[in-house]
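Next up: a single chain in structure tokens, the form predicted alone.
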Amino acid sequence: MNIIAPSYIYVDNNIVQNQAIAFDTTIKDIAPLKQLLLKFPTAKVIQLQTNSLVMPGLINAHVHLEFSANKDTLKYGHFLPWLYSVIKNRDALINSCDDVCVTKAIDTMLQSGTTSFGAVSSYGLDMQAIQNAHQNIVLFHEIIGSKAQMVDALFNDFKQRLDASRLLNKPNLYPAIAIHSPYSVHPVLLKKVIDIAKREKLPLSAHFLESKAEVDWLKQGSGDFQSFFNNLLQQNHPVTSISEFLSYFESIPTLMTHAVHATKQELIQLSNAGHTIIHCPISNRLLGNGALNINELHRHNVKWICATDGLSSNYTLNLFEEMKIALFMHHDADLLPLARKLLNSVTILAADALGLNSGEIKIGKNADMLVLDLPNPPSDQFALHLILHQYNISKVFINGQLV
């Protein structure tokens, strides 16, 4: 049993002082100091820095580490040269992200306060690197495969992908599925890999509606996505449509990443069946995909939260960088309302969208809690001067253990 003792608490979104916390694995107990001493007499009191603040650790729910060797490869600017340029040096940016790779990527996420994410892997060329992380990881096997010819072999290689990670020795590690997206996958192997979701109660999630050409495809086989499907697969109309790709997730939450080009209609679809969207600010820009409209999200009461993305559509996987981004972004949204949103996205929010028993400072909560170095006591304004100045964390704990 450990106590500790910051000056500041930051829970649902306040500031609580005179406040201790003990734990083990999971928040034992949140009172007085002294009151916890008296209940747990052997425990461990951590000693904190004046203006010391603990809050909890931050969730990424979406991230490609397969390429996080990208740094000035791609083409941003427009979604399909991005996508030519991903195709022409996928086989090289793999190639030269080995486990020492990809662990620095995960390992800067440690060092920014990720203490769990998401990680949408292709291949699983990342689960070794995987299985080493601190990190509770959310391991999304993502399917992809337009062609009907292709869907025995795309699914057995799938299935041996998912079945793998069951045998990785790391407790904290939960399989998932990820689609890859409406125009790229199957409707045979769509259904096949959401049936052992539901069979199995697997996270899912799937890219949806992040370009104005994936729409155009969808709705009307053309635009930018015509040449693309008709010269590199040989296919002339999409594989399915909006509608009836979403009617495959009725009944199973899904996270839905980026939705930019979603309408009221399919926002109000979202809503009914319990989606949330995973918005990714930067990545959005540099693909030149535009910015998500919240307003309307709040408007049809869709639940959304916030992620990086990869390193593929990135300079960061920071999720202080990611919010501050995005506090600027969405410039017609409030500013304190907004970063105090922000926060829970990447905390109790994206903790519900995972199905992760943490995200907040709380008794029975997994303790994955950050400490933070305040340079003056935390005002009313906290959320919005931790997005902005982030600053510095000088203890990380996950699942009780400091790492």
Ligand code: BEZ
Contents of the next structure:
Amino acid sequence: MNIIAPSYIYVDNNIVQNQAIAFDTTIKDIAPLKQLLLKFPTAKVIQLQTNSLVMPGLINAHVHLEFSANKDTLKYGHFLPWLYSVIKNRDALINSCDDVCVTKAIDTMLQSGTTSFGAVSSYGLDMQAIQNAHQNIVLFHEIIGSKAQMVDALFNDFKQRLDASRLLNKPNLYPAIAIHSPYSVHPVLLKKVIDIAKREKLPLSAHFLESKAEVDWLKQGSGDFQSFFNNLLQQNHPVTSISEFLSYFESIPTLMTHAVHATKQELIQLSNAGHTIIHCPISNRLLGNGALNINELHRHNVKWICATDGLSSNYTLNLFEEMKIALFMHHDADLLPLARKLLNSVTILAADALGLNSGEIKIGKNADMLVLDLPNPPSDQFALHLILHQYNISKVFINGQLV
Ligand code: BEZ
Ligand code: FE2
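Right, the form predicted alone is done; let's see the coordinates for the form predicted in complex with benzoic acid.
Once more the chain from above appears, this time first in line as the rest of the complex follows.
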């Protein structure tokens, strides 16, 4: 047993003082240090410096590690030019991101306080580095392919990757399934993999209504995707409609990434089905996809969380930076409530969406904790300053282990 005694604990958007935390792999008790010492006399005590604060480790629900070699290769500004640049540079980017490159991305996440993440894996090339990572990882094996004649081959490849990850010797690794998007996955393939997710209760995610081009293609078979599908895939109409796509997910709450272009009706459908939108503000800006209307999400009771996406559409995997950008992007939202919401979205709400027992400093939760060195006692606008100043993180615990 360990006892950590900070000056402050960040609990439920509140600052708690004069409390210590007893933990092994999970949090066992939260009480004044004297009381914990009586209860756990042999515990190892970690006394922290003045103005230290313990908060939950951050959870990044959506990242693509295999694209971590990108810095300035991909073309930003508009969705289709970006997608063409991904296709053109995919092999070079993937081949130049070996285990060292993926590990570096994972380590930068750790250094910026991310103790759990959801990794979308397209090829399974990130598995070795993932196995060696300290963090809790939900590994979303991605399925992509809109051509009917490719369904069996793609499904078999997907199944092999999924099964291989079940054999990895990492207790805090959770295999999961990612659907690339409504426009890129044939409904037969979609149904096959969603059936696995339902049967085996695996977390499920999908990119959804990320760009205007996607909406134009799905609704009218027109727009920027028309020539893409005509020329590259010899298709002149979309493989599914938005409502058909959503119908497959009705009984399985899913992480729907982006949803920037969802209509009011579609938002209501997301809310009714219990889905959670993953908001990636930097990626949306860089790919020319606009800004998610979070006021509409609140109006229709749609759950949302914040994540970074991969380095194929971001310059950082630091969630504090991502939250800061979100804070400025949503300029019409009340500042302090938005800061609090963002912090919840990368802790308790992300844990809920990914099915992790973490995201809170609370008895029974996994001991995933950050120790921050604050320059002063926290003010009543602490959530805001936590995002603005990116305080030094002096210790990270994952499942009770100092890493
Ligand atoms: C496909 O494999 O069908 C596909 C891949 C990327 C974008 C769109 C479609
Ligand atoms: Fe993504």
